[in-house]
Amino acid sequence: MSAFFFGPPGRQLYGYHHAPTGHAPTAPATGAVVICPAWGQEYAHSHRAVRLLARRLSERGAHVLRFDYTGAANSWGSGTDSSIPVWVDDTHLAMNELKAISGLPSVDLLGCRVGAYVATLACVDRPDVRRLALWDPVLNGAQWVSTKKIKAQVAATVEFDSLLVSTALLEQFRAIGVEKYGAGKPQSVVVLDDDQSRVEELATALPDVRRAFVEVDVPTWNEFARMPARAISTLVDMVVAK
C-alpha cells in the first residue's frame, strides 16, 4: 500500500493505492477499483473494514484506490468546503488517477453508504465505469439525517454528526432519494445490503441490478466492531466477477 496526495494544487486529496498482489507479477490486473467511502462517524467506524476490503480486492489482482473527500479526514479543506457535487468531482479525479496508475481503460466504483450515492452520480457521462458496486447505500436521505445528531445552527453552518458542515450539505443529504440512483449508466451494477426490503426498493431505480442480501455478521457503520467478514467476502466476489 502507498499513501499519496493527488489532484490540483491547492486542493489536494489524500489517497491510498493498493497494488495487485496474490497473482503472477506478469499477469494482467483484474481491474481498477475506486472506493467512495462513507462519511462522518460512519467513515470512522468502517475505516478498518474498508481497508480490509481494499486489501482483499488487491489480493484478487485489482488495483484499488481509497481516498478521502474534500473537507474530510486527510484531504484538503474543512467540513464547510464539503458538498456532494464537490465529492463527485473528487471521485472523477480519483478515477482518472487510478486509470493513470493502472494503465487500464476503465474503472469500477465501489460506494459505501452516502458514498454509494456519490459513486452513482460519478457514473453520469462516464462510459469508462465498468461496474458500480453499492454497499448498504443510503436510499432515504431525510431518514438517514434523522438518525444523526444535529446541534446549533450558526449562519450557514451546522454541527451535524459531530462535524461542522454547511447547511447546504445537510440539505443535499436530505435530498437523497432512491429514484436518483438511476442517474448513472454503468455497464453493470451490484448491491450488497443487510436489509432485503431496501435491496428490492433499489431495484425499482436499477431494474437490471445484480443484488445480494447478506445478514451482517457484526455491525459495520454505527460502532467500532469486529470485521464484517462475510459481507467483505461477498462484496469482493461480486466486484471481481467477470
Given for the second form:
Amino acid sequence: MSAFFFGPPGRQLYGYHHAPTGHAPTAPATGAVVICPAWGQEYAHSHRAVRLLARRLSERGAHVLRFDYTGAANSWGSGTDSSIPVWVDDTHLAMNELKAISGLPSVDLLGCRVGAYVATLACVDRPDVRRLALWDPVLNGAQWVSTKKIKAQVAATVEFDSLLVSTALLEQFRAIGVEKYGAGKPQSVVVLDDDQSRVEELATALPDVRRAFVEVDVPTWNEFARMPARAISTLVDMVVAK
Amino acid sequence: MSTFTETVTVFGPMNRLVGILTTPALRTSSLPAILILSSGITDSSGPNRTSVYMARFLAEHGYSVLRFDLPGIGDSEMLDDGSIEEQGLKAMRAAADLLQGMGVASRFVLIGHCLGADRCFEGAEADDRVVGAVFLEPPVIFTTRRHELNWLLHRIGKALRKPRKIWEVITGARPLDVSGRFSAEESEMLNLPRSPPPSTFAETRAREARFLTTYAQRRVRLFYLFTGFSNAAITYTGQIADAFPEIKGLRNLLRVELWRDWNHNFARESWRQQLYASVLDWLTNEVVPVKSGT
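Now the other one: the form predicted in complex with the partner chain, given that the block above is the form predicted on its own.
Once more the chain from above appears, this time first in line as the rest of the complex follows.
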C-alpha cells in the first residue's frame, strides 16, 4: 500500500506506487511506468481499469506510479488551475518521483485518452523516457470536446464535462490534433486503440509506431462497466515487451 | 495562504484503506469530525469531485474531514472475505478510531452519496460516536399514501400537458398509465431510488425502522437530500417521517431537502455550491448545538 502526495509544497499531487511483485525479490525491476490518466468523467469511469492495469504491470516486475493531475481527483487545486502545460509539468514531477523510488535511470510513459496527449508532450526534451504507450489517445480534440456537455460560461471559466474549468483549458483540448503526437521522440511508441482507422491515422504522425487494434470487449471510458480485460492484458504485453 | 491542509492517510486493518484528511488551519476541538465515504464505485474524490470540494469547504469552516475509499473501491483494498456491508462498517470504525486516536475528534458525522449513503445508514447505527449523518440520494426510500397520491397527480399533470397522448388514450391507441409506477424509461434506470419490492418490503422496512429507532434514541441528526433523480420515490419533505409513524421523535431529528432540478451526480457547479452550503447550514444549526444542550 503506497499512496502519498509528492511535488512541491502547496502543489501536492496524489500518487499511488505499485511496487514490483511476482518475481524474485533480488531480481531487478523490469521497468518503471508512469501512468498519465484520462480526465473528467473518463477518469472516473476508467479508475478501476487503470488500477488493474497498474497492478498487472507490477506483477510483471515493473514499478508503476499512478497520479492525479493538478485540479483533478485527489491532487491540489481546482479545475481552473488545470491546463495541459501544468499537467505536462505534473508528469515530469511524477517521472522524477518514480525514478527516485525505483532507482532506475529511465521511465516508460503510459497515457490514457487525453493523458496520451499529455504523455506525448512530456516526452519532449526528456531523453529518460524509454517508451511511450498510448491507450485510446484523443487525436481530434475538437471532436472529443463536441461529445461532452458544455454549460454556463462565466468570465474565463466554463462548465465542461460537468467540471468547472478555464476556457483556456477548453481551447487547449480543442487544439489537440494527430499531428502533435510527433512531438516527443521516445525510443519506441506503442498504441492500443479500439478504432483501426485512428491507429492508422496516428501512424502518419509516428511512422515507427508499434500498434495494436483491440476490439472493445467492454466500454472503458464512457460508463462504469466491467473490466476491459483483453485491452489491459494486451497493453501489459506491449509495455513490458523488450 | 491556504486555510486547510490535505494529507494522504493510509489506515485500517493492515493499512488497506486510503483516504485524504483535510484539516483546517485553525481547528475547533468542539466540532465533530466529518467522514465522507466513497460513492458507489467512484473513488473518494466523489462524483464530479464533489467530495474534494465539500471537504475543503467544510475545512475552511473549521471542520476536520476524512474522505476515504470504502474497501475494494478506489485505492482501498478489500479487508477480508466479509460482505461489503460488514467491511464498510469496519472501515468506518477504523476511520473514526484513527481520528479519535489523533485527538481530532470523538464525535463524528457521516456523509454518503448513493450506495455510500446506504453504508452511512449502517455506520450511524453501529457506532455511538456518530452524532449525525448526511444521506445524499440514498437508494431506498419508503412510500406513503400521500406520496402515491402526489405522484399520481404529477403523472396526470404531465399527461395533460401532452394533449396528443390524451387523444391516443381516448382512442385506445395508448394504454392509460397513471398508476403511479415508474415510466418505462425510468424503469430502465436500474439504480433508480425506489421503495423496496413487495418480496423484501417487510424485511427491508423492519431493518430501516430498527436503524431509525436507534438514531431517535441516540438523538442522531439526519439530513436527507434528494435530487430530480429521486422524483418518483419521494415527493414531499415529510415522507420519511410519515413512513415511520411509530418512531417517536424522528421528525424532529430530520432535515429533508428536495432539489428537483439537480441530477444525481450534482453535475452543475451552482448545485454543488448549494449542496456544500446546505450541509454546512445543517451542521451549524442542527448538529453542533446538540452538544451544548440546545
